[in-house]
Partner chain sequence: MAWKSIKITKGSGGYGGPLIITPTEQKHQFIYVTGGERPSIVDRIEKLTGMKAVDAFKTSIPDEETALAIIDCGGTLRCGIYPKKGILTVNVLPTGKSGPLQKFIHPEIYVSAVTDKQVALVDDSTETIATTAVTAPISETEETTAPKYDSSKKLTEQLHHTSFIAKIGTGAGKVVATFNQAAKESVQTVINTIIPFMAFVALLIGIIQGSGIGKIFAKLMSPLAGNVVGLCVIGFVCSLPFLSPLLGPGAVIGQVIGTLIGLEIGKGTIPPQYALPALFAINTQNGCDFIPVGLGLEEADSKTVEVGVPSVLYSRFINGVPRVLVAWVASFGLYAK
Amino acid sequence: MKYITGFASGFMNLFQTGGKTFITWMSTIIPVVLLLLVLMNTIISFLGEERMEKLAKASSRNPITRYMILPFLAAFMLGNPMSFSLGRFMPEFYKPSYYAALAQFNHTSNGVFPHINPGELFIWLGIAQGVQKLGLNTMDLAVRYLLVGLVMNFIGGWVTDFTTAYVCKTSGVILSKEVKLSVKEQGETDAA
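With the form predicted alone in mind, please provide coordinates for the chain only.
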């Protein structure tokens, strides 16, 4: 009977801890993500879809801006998961690669910029605690992790380009490498 009550108590404790975590998120992470969503949509509305499309078109021209600069800016300014929403302005062909580079960057930058991925901060803090016990500086590790991650994320994004090209070729799917114009401009183009 002792084991059954211990199991039941532990089981209920799991849900109580989950409830406390949820309440913490309601007062910390969720409002931040919501406000970032509002900010990003406000900026896009203010600048206009056309300018965002031009930025995406310019960014998609070479792999360095596509898989190093744009993911860094998106992650730094919007954090995870909002940074993925900038991918909607990328051409269809580059969306998988952008996602691959950005998904990795959201993890490898957590030591220097903890606001990017607060949901996984516990992983970084666990590693940092071990480094601190060794008497080493955690910022040195964080910067190295960020720099190595930036290079590896770029490589991952670029390799995904080749993978996407191979899958398209073998399946006969054609993905555009051009940014789709806004509905207004498409109508004008079709009429011409």
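Residue numbers count along the first chain shown, from 1. All values reported here derive from a predicted model rather than from experimental measurement. Rigid core: the largest C-alpha set superposing within 1.5 Å between the two forms. What changes on going to the form predicted in complex with the partner chain:
Comparing the forms between the two forms, the C-alpha position of residue 39 differs by 2 angstroms or more, with the core used for superposition.
Residue 12 is among the residues whose C-alpha shifts by 2 Å or more between the two forms once the rigid core is aligned. Once the cores line up, the CA of residue 23 ends up 2 angstroms or more apart between the two forms.
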Given for the second form:
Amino acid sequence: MKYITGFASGFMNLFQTGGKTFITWMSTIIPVVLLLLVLMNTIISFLGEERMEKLAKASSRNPITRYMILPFLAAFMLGNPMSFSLGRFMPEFYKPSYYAALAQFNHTSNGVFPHINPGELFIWLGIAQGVQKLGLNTMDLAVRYLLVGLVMNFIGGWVTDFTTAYVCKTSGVILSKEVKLSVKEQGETDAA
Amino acid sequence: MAWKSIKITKGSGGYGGPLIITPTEQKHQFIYVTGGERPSIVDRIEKLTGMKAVDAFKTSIPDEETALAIIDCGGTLRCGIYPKKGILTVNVLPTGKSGPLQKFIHPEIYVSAVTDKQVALVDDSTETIATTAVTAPISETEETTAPKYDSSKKLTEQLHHTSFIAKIGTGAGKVVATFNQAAKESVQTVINTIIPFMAFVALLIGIIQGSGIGKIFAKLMSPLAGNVVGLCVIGFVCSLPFLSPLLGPGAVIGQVIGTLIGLEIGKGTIPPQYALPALFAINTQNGCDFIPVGLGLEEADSKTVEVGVPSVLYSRFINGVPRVLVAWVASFGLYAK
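Since the structure above is the form predicted alone, I would like to see how the form predicted in complex with the partner chain looks, so please show that one next.
Next comes the full complex, this chain leading.
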């Protein structure tokens, strides 16, 4: 009998420990993230997607705007996964590189702006909650995460240009580096 | 006269759609139920389709003759009442599924945040055949409605001038509705994605800490995550091109490993400044499972996808360990006492 009660209380202890953790998160993390989400979603719906599309068209020309400024803003404005759709304004050759840079911006900015990728928040939060437990300010970590990301994600996108060139060479595929002049992109030449 | 079909898509921050409106012999009128002011899309739809607009506050037409309802509802009743009746509904405000009748609001019948830009012609003029037979009812409706609702600009401009209070009202309404809609979406996101994952991770933490697996894990993890070489090893393994697509889905593995490292940081076995390189180490496989879908969202050619998948996998591999090292260098001075 002793063993059974011992086992049962040990078993329930697992859930009590988990429950305590859960309710701490619910009362500390959820309110902040929720209110931030509300404000960001409002700002984004006021600014609109059209403006982002214009920016995307203008950004395809050089690596800095293509792999640093545009993906950062796209992640901020449209989040994961809609920010990928702005890649359609890139020439075919640069699309994989834009993908590589943007996918990482969807995480590295997530510490400061959790509205970007709430579904995968725990990449950030899992580690940050440990830091929080020590009574340290997680914003220090979040800002460095964002800044290192800004540099390294750019490099990541840029390096992908070379790996794409390499794969093209080995497989004999040629991808256009020019913006296609289809009906959709017609507006771009007008704008430019 | 010839009727033309139009396509209405959702605007910025909107919900639902796209709707295709095809005027027919029976349905060649549409109503607008907007407080005081005539929205400009009413004129645009009239111009494009050739249908007649009716102000439902002043005149009513039978539901079965209503091709479309234009509303400016912030989310209480109107946004649900027309979908409930089976009438295609266009909301000029960015309201989604909300209000007591929200179960009737779905993308096939409802579209919101619509402005002039979202209304476009569909190049399909099959409906013109039916026109001759119905000239009589049209002229009839024209007689009753034309004097009141002339679509010439002067009249609408006049309307705008006289109802500037209404304009302020709708402006404020739009701001409030946008905030309200953003709040609803945010609550949905929290309920649908964040809280479920929290519950899962909290259970995992409970099991690990309560059962003693945590101690075994701490012994295993702290030499790996507590120094830069170990973190590089984690980053290296996660970025291996044959492994990274398997580690990606939903970032679940990264999130769980992150939580475990977080636990050790919280207990003090791993110094907090290693949090920064750890964030990069656990995520060197970032997005590797999602490449074809992501490139699909970028509307890439099939050839680009063919090249892009190995290309991104290679670049992740090349970048993986350097990212961890740079983050490690950047962590100097973080949380230093």
